[in-house]
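Next up is one chain by itself, shown in structure tokens, the form predicted alone.
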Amino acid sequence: MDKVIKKNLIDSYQVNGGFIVYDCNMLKKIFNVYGIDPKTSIDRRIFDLEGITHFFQQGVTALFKKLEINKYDYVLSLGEGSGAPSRLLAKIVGCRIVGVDINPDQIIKAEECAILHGVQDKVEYYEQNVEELNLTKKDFTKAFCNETTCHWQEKESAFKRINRHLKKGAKIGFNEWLKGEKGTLNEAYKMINEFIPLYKKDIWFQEDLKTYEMLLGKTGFRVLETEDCTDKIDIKMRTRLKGIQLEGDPYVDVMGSKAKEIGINYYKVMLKTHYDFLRYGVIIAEKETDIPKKP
């Protein structure tokens, strides 16, 4: 990955960025005012705050079900971020998970939040670029990626690396941001002024579902199913936005009205990108053949 792109990507996911990336202390205060114990609860509000995901908790658990993950699986999470999907998986299934992410700040948050959730014995994290993935453990039985491959500049290289870490027959699933009818979110910078403050530029490498099928096929995977779920996600995000705008929320007592305004603005702006610059898809595949290392 280009150094400038890497820096822009890391800078896009900071506490003081264009949208709120919560650290562990912020989350403790919010959960306290909500009366939620993250060690025992899978209340959707936990994931809504921690996940920064357009698929929401329902879409992430649906991906886990498609992959048929059970407590005996050894799961690789790619583009871990601050670790919300892995923590959720650890709580609802009880399997072991290894998460990797390029952003050292997100890895720190993930480690701290694992303790907050009481799942530190189930999850572990490594700071690595997926395009150069090289873990000592190469016997994972399942893998998933939630809304992250859109940032991978060299997807074919990443898929080859992932292949070498999975057992033959292992399933891998993606909830992903796809290219829109007018291009990627890089083009949204040129067309939607309100989008510019949300993220740093040039960090988007979205593709369509056919391209994912081709790349996975070239790297030893057999695609089992794909789905364009843009309409579903668009409806869910619009519903979530209305809920935030209407509900009386103790969140404001902790974070202040400005934080709530930032959240509302994020949904409004991202909804403007739908279809033209952002679609959504689910991809399920399995490892069919090994990819040998270059001599």
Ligand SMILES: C[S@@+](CC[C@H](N)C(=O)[O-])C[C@H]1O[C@@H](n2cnc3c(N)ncnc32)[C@H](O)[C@@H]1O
Given for the second form:
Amino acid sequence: MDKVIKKNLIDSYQVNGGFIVYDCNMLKKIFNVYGIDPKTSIDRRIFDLEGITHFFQQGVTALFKKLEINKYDYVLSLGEGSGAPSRLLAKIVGCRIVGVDINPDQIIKAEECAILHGVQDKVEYYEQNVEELNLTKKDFTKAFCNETTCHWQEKESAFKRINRHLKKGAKIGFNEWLKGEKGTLNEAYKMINEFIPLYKKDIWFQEDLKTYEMLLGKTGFRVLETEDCTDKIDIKMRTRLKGIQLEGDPYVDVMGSKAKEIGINYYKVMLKTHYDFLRYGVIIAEKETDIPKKP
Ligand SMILES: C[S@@+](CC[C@H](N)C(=O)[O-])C[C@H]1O[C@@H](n2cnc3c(N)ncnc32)[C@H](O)[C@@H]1O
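Right, the form predicted alone is done, so what does the form predicted in complex with the ligand look like?
First the chain shown before, then all remaining chains and molecules of the complex.
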């Protein structure tokens, strides 16, 4: 990955960015206001605040169900962010999970939040670029990517490396931002001024479902299912925007009105990109053949 793109990517997911990536201390205060104990609860407001995802807890749980993850599975989460998907999975299923992210700040948040949720024995995190993925463990039985491959420049190389970390027959699932009718969000950058402060430049490598099918086929996977769910995402985001506008979220009391403003702005701008620059897809595949390392 190009150095500038890597820096832009890391700078895009920060506490003080165009949207807030909450750290452990902020979350602790918010859950206090909610009256929720993250160690015992899977109240969807926890995930919907912690996760950096447009499909919210419902969409991520649906992906876990499609992958039929059980407590004996050893799960690899690529582009895990600040760890919300693995914490949820550890609580609802009880399996072991390894999360990988390129952003060292995200890894720190993930490690701190694992303790907040009491799941530190179930999760492990590594700072790595998935395009160069190289973990000691190579016996994962399931894998998932929640809204991250849209940033992967070298998808074929990443998929090959993921293949080498999975057991044969292992299922892999994607909830993913796809290319829109007019291109990727790099094009939105040139056409929608309000999009510019949300993310840094040139970090989008979205593809369409056909390209995912082709790339997965080339890297030892058999695609079992694909779905375009852009309409579902659009409705979910509109509902979320209404929720924040109506001040239904007590997190405003903790984070202040600035946080509310940032939240409203984020959803409003992202909704403008839907269909033209952002579609949404779900893909389920399984590892069919080993991809050997080149001699
Ligand atoms: C939209 S966030 C999603 C985070 C998480 N999956 C979730 O649902 O909360 C995308 C994440 O992918 C990570 N990422 C992007 N490209 C990556 C790469 N090449 N290797 C590892 N992580 C990457 C980013 O650092 C970011 O944390």
